[in-house]
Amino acid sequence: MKIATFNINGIKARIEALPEWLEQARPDVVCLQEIKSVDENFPREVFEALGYQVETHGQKGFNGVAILSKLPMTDVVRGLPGDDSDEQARWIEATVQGARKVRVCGLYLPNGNPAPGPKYDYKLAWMARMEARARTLMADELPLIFLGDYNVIPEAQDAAKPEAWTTDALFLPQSRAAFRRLEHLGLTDAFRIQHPGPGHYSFWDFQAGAWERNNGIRIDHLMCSPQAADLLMSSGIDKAVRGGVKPSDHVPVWVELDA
């Protein structure tokens, strides 16, 4: 089984280069961030004639996420629990039925930016409410991936300038000691776990050429719990991407399961 994340930053402006990749990477689930569009507006026919089942948790101009699958998809769940105020469209979990079962949770985790202030509270308090669900999900212990923009650079290691981004929330102390909160419930970074040392980014800005100077940072993750950790097979990032044709800022980071 073959699961990916991919922040597209638009729907309407990846709706070229998004099935172009899907062709060619032939992943079996996808959770996308950044759709920036409510559900009925999301063009889910050009994904059901390349065979994805869609499930979308849309958001006007902003946000929204999504989940495409070419195996059964069931028991949808829209939101984050914990917070019945919070109308972010940022979360969207669904099992998925391959050889097992796997629950995949996509998730778009707020920037932060500026901090401190009031969306890096936001964030913070986003990511407790993250932790205590993946507590409760964890517990029926099912093959779990949690995988999407994390807005979070885990280690100095993961950026080409981690000077740069010292006073960022992408990578200030509470960021990054919540990130390992995750981990320390038993989560493992599935692309790290594989591929140790620098130089793997999943992200370049648009701005001041990051791109041809390859001055990207890791931020998309897909963390595994103990039982799909076991399942774990490959991992990669799909870095050509980024050098197409109308690309999103981020690019697709995958798993393949024994699943």
Given for the second form:
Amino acid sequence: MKIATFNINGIKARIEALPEWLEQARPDVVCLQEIKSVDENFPREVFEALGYQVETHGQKGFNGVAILSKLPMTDVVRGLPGDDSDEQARWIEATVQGARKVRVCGLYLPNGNPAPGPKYDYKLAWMARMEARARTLMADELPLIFLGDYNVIPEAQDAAKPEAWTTDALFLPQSRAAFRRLEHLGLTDAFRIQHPGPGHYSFWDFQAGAWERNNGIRIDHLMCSPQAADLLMSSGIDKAVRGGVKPSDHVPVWVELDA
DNA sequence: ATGCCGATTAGTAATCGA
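If the structure you just shared is the form predicted alone, then what does the corresponding form predicted in complex with the DNA look like?
So here's everything in the complex, that chain up top.
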């Protein structure tokens, strides 16, 4: 089972690049972030024609997440539990049925800048809620994967220029500590465990020639529960997508599970 | 690198992202 995450930065803007990547990479399941669309306007027929079942959790203008699955997908939950007053569409989960069942949680973690401030408070509160949700789901001891745009640079080696991020919400100690708490629950950063060392990025800013200078950061992650990590076969970052026509500022990251 | 670019909504300027 090939499972991928891709922050597409607008479904309308990526309506050609996304199907092109899907046909080339052929993932079974894809979690999308920043669809920037309400559910009614998501072009689901484009992806149904490619064999995908489509579940969205959108909102007007920004944010918005979705899951595309070639495998049967059931038990969809929209919105991160734990705060009924949270209006932002940043979480969607579902169970997909391959050779084994896998619970897939697609997430778009808040950016949090500027820090300190209310946006950073929201980020940290959101991460605490996510940790609570992870505890709940992990109690079942089933294959479980939390994937998406975490907006967290876990370590200095995950940035080309870590010194430029020291006061940024993506790299502040509290953000990284919250990420580590997820790891301490027993979640494994699937890409990192298979690809040690610097130079692996999933985001390059549109500005200042970041792509041409390879000034990137690794902020899109797939975190596996112990039962999912036991099924981990391979993982990768589809870096070449960033050099394609009308690219997003993020690229797809994926794992293959023996499931 | 201080949103320098890019997407969206609203309607040519503002907001948001990382």
